[in-house]
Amino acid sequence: MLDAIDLALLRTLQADPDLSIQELAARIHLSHTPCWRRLKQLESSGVIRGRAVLLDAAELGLPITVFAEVKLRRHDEETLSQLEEAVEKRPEIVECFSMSGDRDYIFRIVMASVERYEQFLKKTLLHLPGVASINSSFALKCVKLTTSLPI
């Protein structure tokens, strides 16, 4: 159970992931101590999982995104688990979420251009197991992309 001052810890850590333990201990009005004992148990709880350095993907070559929804021939176990495994293994699919709905799958990637998606869909996508179709959309614009929760 999170309470006010976890929130607040987790609060300030999103709007900026590079304070140290005392400057975020003085953000959220506590000592030094209590502050990293709270960051760490929401470390090993799983809360935190993990903290990233967010790129600008048009500025380092990969201008191109595209939303592929992929609808799969079976639904057995053993299939979704190895599409999942050769999808964490494609470093230019960098979300994917299993879906309810008329999709199985949809997957947010990166590429340089269209022709290199082409290219992506023919000799990678369309060979994943178990994939029947794939539909894909290309974003015209990014308005938002945030990691930061509502909490």
Second form
Protein chains: 2
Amino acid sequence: MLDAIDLALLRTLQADPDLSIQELAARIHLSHTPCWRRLKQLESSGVIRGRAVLLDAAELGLPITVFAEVKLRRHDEETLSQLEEAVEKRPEIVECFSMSGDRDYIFRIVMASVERYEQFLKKTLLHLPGVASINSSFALKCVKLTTSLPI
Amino acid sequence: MLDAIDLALLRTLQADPDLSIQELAARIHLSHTPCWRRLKQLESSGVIRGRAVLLDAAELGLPITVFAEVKLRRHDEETLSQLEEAVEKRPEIVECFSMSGDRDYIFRIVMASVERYEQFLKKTLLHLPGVASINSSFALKCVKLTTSLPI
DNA sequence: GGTGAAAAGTCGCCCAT
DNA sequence: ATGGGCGACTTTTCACC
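I've shown you the form predicted on its own. Could you give me the structure of the form predicted together with another copy of the chain?
Following is the full complex, with the preceding chain placed first.
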């Protein structure tokens, strides 16, 4: 499916997303046309999901990151899909994984302050469909946060 | 620092990162020159940290996400900075937060398989500077994963 | 902040190989 | 599947309101 050139293209683009097609082509020793075709094919096949603009949370007044471990009361399909739909709608929840083990979900949440999180917990999180309990942990520091995959 | 137009610009760009300057300008009811000036200023002031290409982990043979809760043996500055430097170098560790509470760090790790994670845990993670113990939880499903901040 | 315009560079798509 | 070339667009920078 993906050959060595595709991988080189993806690695180069991950490391330097602002590269023009010509620069990208030069880096992977291709001329611009085949490079452009491969790029479009990787986009339309979904290997490249899209692009993003990365903003600085602290600069935007959102210095608090919380990990919330969520346990559910019920585990029927209906409840799960309602919960996941609700999660999708809350922009403060930037990540949500369904988990094995003793908790059902982990959320990563971005907030303006601890006080705001307390309100968000009480007014929103605890009222999400099926939620039984939430255990919140605050991040002291973001050491690493990347969108680059290990390829 | 940021006025309503800057916020509109950032929100529009978060929702649609591939917009050209002209399209972006039209969406926020500005003409292209002031829009471009604001964009450059937001980039150089660091509010916009950069751009990224988002790849599909499953398509690239990396379907496993693990959360690793790390406890340290020692907490001196030397150990911490050595650990954080090591984390930075490991591309499999895509997120790392220093935490309050009973664990010292949370890693989010992307892997090709559970077997590979087992090797990575034994050969790499447990040998990172100062690590005392690691508790690993596997994600069953990624419900949400966004780079967009709630602004 | 807006307008208009022009230079440089890039993209997207022909073609021939 | 690659590389060349070209018209259409965009980005970037002006000077001026």
